[in-house]
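Only one chain comes next, encoded as C-alpha cells, the form predicted on its own.
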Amino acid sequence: MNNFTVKSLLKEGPNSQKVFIEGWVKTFRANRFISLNDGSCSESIQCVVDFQNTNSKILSKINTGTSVKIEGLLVESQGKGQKSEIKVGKITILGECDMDSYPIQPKKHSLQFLRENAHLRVRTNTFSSIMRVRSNLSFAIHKYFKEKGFFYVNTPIITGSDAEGAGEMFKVTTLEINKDSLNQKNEVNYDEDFFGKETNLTVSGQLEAESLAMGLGKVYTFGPTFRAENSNTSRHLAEFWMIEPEMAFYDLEDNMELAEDFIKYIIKDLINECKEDLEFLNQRLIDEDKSKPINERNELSLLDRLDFVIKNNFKRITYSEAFEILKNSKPNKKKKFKFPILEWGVDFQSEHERYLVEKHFKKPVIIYNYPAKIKAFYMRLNEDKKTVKAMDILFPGIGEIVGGSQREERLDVLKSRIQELNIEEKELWWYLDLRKYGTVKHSGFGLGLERLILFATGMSNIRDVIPFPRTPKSAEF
C-alpha cells in the first residue's frame, strides 16, 4: 500500500480506513499523543498510541525529531482543531534523535538561531511554509512563460563579461595567485588560466539571453546569479536566483504590460496553491507586529498585501513625474527622508519608492524613463538624450521588485554609450554583432526570486527565504 501524506489525510474524511504514514515527531505527549509532520503541509496530524499494547522500549525512543512509520486507522478526532486523527496500530522507528543535542526544540527560536542551524530549520513550521511557497512560485514562473510561448534557456554561470558594470564579481580561476602567475606588468597572467582570460561568476544572464531572443523570439532564463558585494544587510545575498525574460520586437510599453501581467499571474497562482501556508505566515506576521511599536507595524497584513498587487492596476509615471512628487512631498520638505530629494537625476532609495506606493498612489507603481547617467549602458537612449527607456516596478513594504528596459538596438548609439562609460568594447564584440545582423527593438526585465519571496511571505530578512544563504564570511553549509 502506498503511504499517505499528512496533507492528504487531513483532507480525507475519517471512516476507519487503514493508513500508512512516515514523518518526523514534532511532539510526544503523555506517552500517548504523537504530533507527526512529513513536510507536505504546515499542519501536523495527531497519532494516538495505545501505550498498554505498544512495546515500551519503542516508546522510550520516541521524542521530538525522531522519524517514524505509523500504521493505523484514520478515525474521527476526539480533540479540537482537527477532524481526523490516527489510531496507531504499529510504530516503526526509522531514525532515532538525540534529544539532548537536537537544536529544534518545540519552542520559539530566534531567526538568527535558526540561520545558524540552516540544515535543520526547514523542520519548523515557518521555514517549511517558506520553502513550499518558494517551490510553488518557481513552478508558477515556468508555467506562465510556457503558456505565453516563451522558451526556457540556460545562460552561462561562468562569464567573461560584466552585464551590470558593477565590477563586484567573484573570480573563477585555476591559477595559484602568487608571483609565478604574474606577468611583466605585475598583473595576473590570465593567458595561463583555464579559459585563457579573466572570468567570473555571472551577475546576470541578460546579455546572453538577448542573443537567444534574436533567434527564438521570446526566451527566459531562471538560474543562480552571484554578486561579490561586501554587504551584510537584510536585503543582500552573494548568491541568489534571477528570472530574466527577453523578448524580440517588444518596446518599453510591451515590457511593462508583460511584467505586470506576469507578477499578477504568479501571485494569483500562489494564493490558489498555498492557501494554508499563506494563512499561517499571515498569522505569524500579525503576531509579530503585536510586539512592535505602533509606528513600526505593517499597515497591511500579508494577505492584504498580496490582494493589493493583484487587484490594482499598476500606476505608471515617468521618473521626472516621480521626482516632482517626491521633491514636493511632506517627508522631503520636513527632512524626514534619510536621503533628501534635491536635484533631478538622483537615484531613488527604498524610502522614496515605498512613499510613492504606500502613501501617494496607494497601489503598485511603475516608474519609467530614468536618467541615463544612473542606468546601464544597454538601455535604449530616448530622444531627449538625457533619459533611457528603463522601468522599475515598486511594491509595498519592499520598494523595487522588478527592473527592466527596452534594450539599445542601434549599433552607433550603443557603441557611443559603451565608450562614455569606459567599457572595453572588445569584450562585447559578440553583443555588438547582434546590432549588425538583423537588429530589432527588444526588451526584457529581471526579477529576483528571493525579493519576491520576501514580499510573498512577510519575512524581513532575505537570508530566511533561501535554503542556505551565502553572505560575507558565511558559507557554512
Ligand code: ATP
The other form holds:
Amino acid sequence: MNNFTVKSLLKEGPNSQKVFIEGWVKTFRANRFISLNDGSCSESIQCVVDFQNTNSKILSKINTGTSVKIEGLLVESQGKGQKSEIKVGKITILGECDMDSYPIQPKKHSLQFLRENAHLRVRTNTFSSIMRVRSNLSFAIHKYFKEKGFFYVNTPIITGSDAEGAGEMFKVTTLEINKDSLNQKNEVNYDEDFFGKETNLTVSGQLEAESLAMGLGKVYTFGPTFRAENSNTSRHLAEFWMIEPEMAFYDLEDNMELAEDFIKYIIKDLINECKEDLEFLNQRLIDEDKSKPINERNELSLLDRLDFVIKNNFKRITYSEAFEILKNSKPNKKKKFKFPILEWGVDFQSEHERYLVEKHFKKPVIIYNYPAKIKAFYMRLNEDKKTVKAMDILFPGIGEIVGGSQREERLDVLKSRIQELNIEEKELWWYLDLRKYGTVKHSGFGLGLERLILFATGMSNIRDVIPFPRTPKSAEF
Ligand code: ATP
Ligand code: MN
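Could I see the form predicted together with the ligand next, after the form predicted on its own?
Entire complex below, previous chain first.
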C-alpha cells in the first residue's frame, strides 16, 4: 500500500525524499511533463520525466487516462504554480488508455455528455470536486449529530406501511408479473408474495424514526429514499439520500432552530474542509456565467452564497404572510407566475419559493404553519384548526431544501385526521400506539442530501451531484 497521495505530497513541500505515487495521467506535454492526479485533491502533481533516459516504448503509452506508478524524488518545482514536483526515476504503466476512444478528452465536455459517461466522469475535475464535497458534507452531518447527542438509527428500506406517498412508491415483489399472480377478483395476490403483503421501497424513514425517538430521545436517519414521482425536473431524483432527525420534547420553534443551526454548521465545516474544491467550483460557475446573458447570471458567486447562508438569520414567516406577499407581488399581478396565487390554501411552487428567497427577502426563508389540506396527516394541528405546525426551508436557486413539522402527539386528533384523509387506520396501528403509551410532543425534518449538494457546489441539475442518478426512463450503470 502507498501512503503517499498527491494531496500529502503537495502539502509536504519539496524535501528531496524518495516517493512513489499511483494515479491517472491528466495531461502529458512535450514528452516530459506528466500531470498526475489520484483523486485525493483537485490539484495534480507535476512529474518531470527524463525522456532521454526513459524507454521510448513506455513514453509512447503515456497519455490522458493512462494509469501509472511513478517513483522519484520530491523536489522544488522549476515551473510556476506549484511548490514541488516529482523528478521521475521510474515509470510503470499500470493500465493503458486508448486515447482515440477514451471519452474524457482533455477539453471541456458538456454536462449531458458526462451524464452519459457517468462511469468515467469522476475523472474530471468538476465531478471529483463534487464527490469530495458530497463526502465531506455527509461526514459533517454525522459529526454534527454526534456532537449534539443524537443517535444514528437505520429505518427499513423495504416498508410495509404505505400511509405516506401512496402512488409515489416503487413496489417490491418477487411475484412473476403475469396472469397467474392474479386472484379470482383479478387483483394481485399479495398473500403469495415474499412478505405475504404488499411492500414498497421507503419514501421516508420518518414514521419509524418517531418510534425510535420515543425511547432514545434524539435520533436521525441518513439513508436512501425512493420516490416514483414522474416529475422530470432538475431537483428531483427517483433515488436520493435523506437525513431525517426526529426529536422527542421538541416543538416547532425548537425544530426550526435546530434545522438552521445544523445547516450553518455543515456549510461552515465544508468551507473549512474543502477550500480548494470550493474555489475550483466557484471559478467554474464564474466561467459558466460568462456565457450566459447578463440577466441570467448569478448575483452572488458560490463562495459568497455559502457565506451568505452562514451570516444571515433565516427569515421566518407563516404561510399566510407568504401568501399575502406572493399575492401582491409584481410577477403575480403581471401574470408572470405559471401558477397564479389566487386563493389562500394553494401549495407554493418552486417559482414562488424562489421569488420569496431570491427577490423578496434575499435570504433563506422558513415558511411555517401551512394549511392542513396541503400537508401530511401526522403534522400537529394548530388552534385555528386550519393550519398545521409544518415548516419548509427555502434556499436560493433551489427552493425547498428541508421539509419538517411538529408531529401530532394527541391520539384523538391524529385519529380524526386519519379518518378525514381516508387513510386505513389499521395500517397505522403501531404508529398510533406511540400516542397511546407515553406520548410526548416531538418534531423532526427531512433534508435532501442532493439538494444540499446542489447548493454547496453551485451545480444546477441534481443528476450531477449523485454518482449514478435514477430518473424517469434512466437507470443506466
Ligand atoms: P418537493 O416539493 O420539492 O417535491 P417534498 O415536499 O416532496 O419536496 P419532503 O417530502 O418534505 O419533500 O422531503 C424532504 C426533503 O427531501 C425535501 O425538502 C427535499 O430536500 C428532499 N426531496 C424530496 N423529494 C426529492 C426528490 N425527488 N429528489 C431529491 N430530493 C428530494
Ligand atoms: Mn415532492
